[in-house]
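Next up is one chain by itself, shown in structure tokens, the form predicted alone.
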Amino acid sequence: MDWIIHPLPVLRGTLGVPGDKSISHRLALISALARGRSLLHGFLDSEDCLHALDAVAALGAGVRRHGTTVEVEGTAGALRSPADDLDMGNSGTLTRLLAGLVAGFPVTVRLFGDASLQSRPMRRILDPLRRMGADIVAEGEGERAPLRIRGGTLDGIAYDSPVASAQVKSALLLAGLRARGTTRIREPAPSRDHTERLLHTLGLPVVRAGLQTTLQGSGGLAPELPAREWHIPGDPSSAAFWVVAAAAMPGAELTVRNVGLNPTRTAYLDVLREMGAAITVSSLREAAWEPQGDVTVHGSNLRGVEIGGARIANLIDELPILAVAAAAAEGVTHIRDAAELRVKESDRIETVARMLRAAGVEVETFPDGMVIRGGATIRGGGVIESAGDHRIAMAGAMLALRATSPVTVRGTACVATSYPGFAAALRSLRG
């Protein structure tokens, strides 16, 4: 599937974005362990998150969907071994979190996915899980998926993670739920904290102190998790596409409603403000577990900045679209400390560079980032290849809005993994 994107002189309007992908994944898994029926409102109905629902159903949970509201009848911690292998699709998040969860329960599970997923590194979770006593075999070359897991009671460990990764941290916390003793994870920089917030809201003994997170396990017993009703905020990573497109377009005015404002997810707003964007937050609602509100942006002339350091962990999904902002900005933008981009759905350093070069933007790449020389005219008439990466496809569409003539974005079916309504939202803003 291809898109032909026509230039847009100015972007104006109001829209919502689908539910947070990270939270939808976690709620599906945690609700499957709960006692009773949980209601998940605003659940993201993307391919990745639907794989999560299929997985928990195979593990014994009852699942019913009503549009973007999902009912999950929990197992009270009595998971069962699925009859078949579990398809993770394209989701590294689901694979790593589910591996951590099932490693601590007496079930046997095999996790596989598509070619992109099975090329991504898994050793970062396998090493600490094995230290906890997990029986995990990675069948792919270089400790990659498929993963075969024979779960059981684990022992808590103290683990100093070499990378700031919410997926690593969450996998170990989920493994630690039923473990004997205490699980402690220390990170070199802060990462997303959705898992800690969810567990704390459910009354579990999780403590965050600086860069360390601690969880007391239940000693081999099923953790007591109450079922409850959840309202999932809009995904900040999805909102970022629209916010950046408007910020880089003088005269634009756009509001994204009910978007998540977790402090570990708003670094992209900080970067845009440093670039000179006019961004305001209103209707802020400090929910018991996740803050959310409306984000309004007025387009302006942006300037190049330095993007790197400790905040990269909380920008990693937004870097492809921030590269579009850099292309529109006057001056040079340097993205560094982002080697993690090399092992996402594609090598995002190279795919972002190819996207920008296809539109006439000058880019130089490095092992951990790139330098983008912005301010040049965005050339139309070319072709942007998504490389099967949903974020490259959507970032390419936003770049094309500023081009001198229509641009073709190839391979856009992958957008369904995270934002199936993206094309419809773009049409609504045009019309």
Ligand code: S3P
Second form
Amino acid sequence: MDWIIHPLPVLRGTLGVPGDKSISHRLALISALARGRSLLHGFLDSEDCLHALDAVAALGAGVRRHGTTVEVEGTAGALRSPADDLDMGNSGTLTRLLAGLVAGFPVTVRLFGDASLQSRPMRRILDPLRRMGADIVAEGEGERAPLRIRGGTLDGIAYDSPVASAQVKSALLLAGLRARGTTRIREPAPSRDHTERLLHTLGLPVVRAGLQTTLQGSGGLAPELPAREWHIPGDPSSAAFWVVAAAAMPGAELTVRNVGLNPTRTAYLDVLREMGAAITVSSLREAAWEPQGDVTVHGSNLRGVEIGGARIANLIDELPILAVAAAAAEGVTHIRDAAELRVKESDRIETVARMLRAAGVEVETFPDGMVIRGGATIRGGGVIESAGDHRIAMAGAMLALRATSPVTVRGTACVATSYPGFAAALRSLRG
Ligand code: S3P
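Return the structure block for the form predicted together with ligand S3P; the form predicted alone was the one displayed.
Now the full complex is given, and it begins with the chain already shown.
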């Protein structure tokens, strides 16, 4: 599927975005372990998250979906081996978190996914999970998926992760739930903390101190997790497409309602403010289990900025759309310390650079980032290839709004993995 995107001089309006993908994934898994019925409101009904629901149903949970509200009847920690292999689709988050979870339970599971998923690195979870005693065979070349897991009771470990990755940290915390002893993870920089917040809200013994997170396991007994009702905030990574598009258009005025404002996810707003964007947050509900509020943007002329260091983990998924902000800004933007971009749904250093070049933007790539020369005219008439990567397709569409004439974005079916209503939202903002 292709989109032909016509230029839009100014973006105005108010919209909501679908539920947070990271939180939806985690709630599917954790509700499946709980005792009783959990109600998940605002669940993201995208392909990745529907794979998560199918997976927990195959592991014994009762799942009923009414649009974006999902009822999960938990197994009270008694997962069963699925009859068939589990399809992870495009989702690295689901694969890594579920691998950690099932490794700690007496079940046998095989996880597979699409070509992109099966090209993604899995050693980052396999090494520490095997140190905990997990029996996992990676069938793909270079220890990639499909993964065959024979779960059982694990032993807690102390692990210094070489990457700041919420997926690694969460895989180990979920593996540690039923383990003997304590699981301790130290990260080189803070990564998103949704798993810790969820477990803490449910009363589990998870303790955070600086870059270290510790969880006491239940020693081979079924971990006790109560069921409850959850309201999932809008995904800041989806909101970022609209926020950037409006921020870089003088005269634009846009509000995104009920967006997640977890401090481990909001560095994209800080970067945009450094670029000169006028952004305000209102109706902030800070005390909620996940902070959330409304984000309003007034468009202006942006300037180039340096993006690197410890905050990269906090905005890694927003770098494709921040590259669009950089293309619109006056001056040079340097993205560094972002080698992780190379192992996302596509090699996002190359796919972002190709997206920008297709619109005439000058960009130089490096092993861990890129330099973008902003301020040039965004050339219309070209073709942006998504490379099967949802965030490249959506960032490409936002870049095309600024072009001199229509631009084709090719291969947009992948957008359904994270934001199925994106094209409809763009149409409704156009009026
Ligand atoms: C995610 C964590 C990030 C992010 C991904 C979702 C999560 O990956 O890029 O889209 O839900 O834990 P890493 O933690 O591997 O950086």
